[in-house]
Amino acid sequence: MSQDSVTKTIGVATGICLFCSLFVSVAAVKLRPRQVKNQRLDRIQNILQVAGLAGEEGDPEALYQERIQPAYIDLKTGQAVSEDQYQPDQVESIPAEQDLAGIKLRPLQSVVYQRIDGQTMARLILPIQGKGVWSTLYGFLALEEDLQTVAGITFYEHAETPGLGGEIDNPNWKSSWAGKRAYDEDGNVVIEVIKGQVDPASSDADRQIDGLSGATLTTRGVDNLIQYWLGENGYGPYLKRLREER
C-alpha cells in the first residue's frame, strides 16, 4: 500500500484516536478517587474558613471531625431529620416567583454545618447556591451564634469572569461581609449587597455589602442567593426554629 494513500492516513489517524481515547479513560478512572478526596477536602477547607478555623494547626481533616458537626434538616419545616432519614438527591421545583437565586430546584433537604466550642454552637454555616453570570455560584455563608450577623462567606465553585465577578473571591471583599447584619430584630431579612459602594455615614451600613465594580449582573445574583437563602423558601424556617427553641 502506498505510503500516501488515503486508507492508510485515515488508519493511522483511528489507531491515534482509538489509543487517546482509551488513554484519557483509563487515567480519568483511576484518578477518580483522588478527584472525589480532593473536592471533599476542598469543602471541608471552605467550612473550616467561614467557620474562623483556617488558622489552626494540624490535620483539617481532624479539625473538622473534632469542632464542626454537620445536622441535616427539611427546609420546609426547618425540622431536623436523621443521618439515616437524609436523601439530597430528592428536589422540588421552584415556582418562577419565588426563585430567586436562578436555580430552578431545590432539595427538600439539606445538610449544614455547626462550629462547636465546648457544648454550644458558635456559628451556623449554611450551603448556598445561585445563578452569576456565566455559572451558578456555590459557596457557603456562616452566621454568628446570634444567628443575626454575618461570620464570612465564601465561594468553592463557579465560572465568573476573572477580575469582575470573580472578585467575588477577593479576601477583601469577603473579609467585608463579617459583622454585617443579615436580620433585623423581628427575623426579617436585611442584608442586601448594593451596587456601588456602601456610605460609612449611612445608617443602613451595617447590613449593606459593596457591590462588585464593573460586575453588576455578578453583584445582583449574589444578593439574590442571599434573599433566597436566608429567606421563607430556603434556610428561614430552621433558622426561626433555632431561635424559638432557645
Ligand SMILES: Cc1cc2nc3c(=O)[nH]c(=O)nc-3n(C[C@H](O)[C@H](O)[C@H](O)COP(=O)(O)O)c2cc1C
Second form
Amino acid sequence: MSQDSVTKTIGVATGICLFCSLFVSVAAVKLRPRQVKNQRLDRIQNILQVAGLAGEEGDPEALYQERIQPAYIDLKTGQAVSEDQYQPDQVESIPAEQDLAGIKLRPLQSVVYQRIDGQTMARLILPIQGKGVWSTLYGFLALEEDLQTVAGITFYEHAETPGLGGEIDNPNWKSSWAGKRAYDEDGNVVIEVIKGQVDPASSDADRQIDGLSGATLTTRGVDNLIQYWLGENGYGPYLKRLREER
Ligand SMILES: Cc1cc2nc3c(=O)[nH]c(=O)nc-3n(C[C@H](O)[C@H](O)[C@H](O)COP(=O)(O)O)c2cc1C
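Shown: the form predicted on its own; wanted: the form predicted in complex with this ligand:
First the chain shown before, then all remaining chains and molecules of the complex.
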C-alpha cells in the first residue's frame, strides 16, 4: 500500500483516535477514586476553615474526625434522624415562589456539622447552595454557638467569573461575614448582602454584608441562597428546635 494513500491516512488517524480515547477512558476510570478522595478532602478543609480550625496542626482528616460531629436532620421538622435513616438522594421540587436559591429541588434531609469543644457545640456548620450567574454555588455557612451570629462562610465549588463573581472566594470579603447578625432575638433572618458598601455608621451595619462590585448578580445569588437556607424552608425548623432545647 502506498505511504500516502487515503486509506492509510484514515487508518492511522482512526488508530490514533482509538488509542487516545482508550487512554483517556482508562485514566478517567483509574483516577476516579483519587478525585473522590480529593473532593472529600476539599470539603473537609472547607468545613475546618469555617469551623475556625484551619490553622491547627496535623492531618485535616484526623482533625475533622476528632473535632467535627455530623448531625443528620429532617429539614421540614428539624428533627434528628439516625445515620442509618439518612437518605441524601430523597428530594422534592420546590414551589417557584419559595425557590429563592434557584435550586428547583430540595433534599428532604441534610447533614450539618457541629464543632465540638469538650462536650459542647462551639459552632454549627450548615451546607448551602444556590444559583449564581454561571453556576450553582456550593459552600458552608457557620454560626457561632449562640446560633445567631455568623462565624464564617466559604464556597468550595462554583464557576463564577474570576475577578467578578469569583470574588466570593476573596478572603477579605469572606472574613467580613464573621460577627454579623444572622437572626434577631425572635429568630427572624436579618442578615443581608446589599448592593454596594455597608455604611459603618448605620444601625444595620451589624447585619449587612458588602456587595461585590461588578458582580451584582452573583451578590444577589448569595443573598438569595442565604435567605433560603436560613429561612423556614431551609434550616429554620432545625435551628428553632435547637434554640427551644436550650
Ligand atoms: C464575560 C462576563 C462575565 C461576567 N461574570 C459575572 C459574574 O460572574 N458575576 C456577576 O455578578 N456578574 C458578572 N458579569 C457582569 C454582569 O453581567 C453584570 O454586569 C454585573 O453583575 C453588574 O454588577 P454591578 O452592578 O456591580 O456593576 C459578567 C459580565 C461579563 C461580560
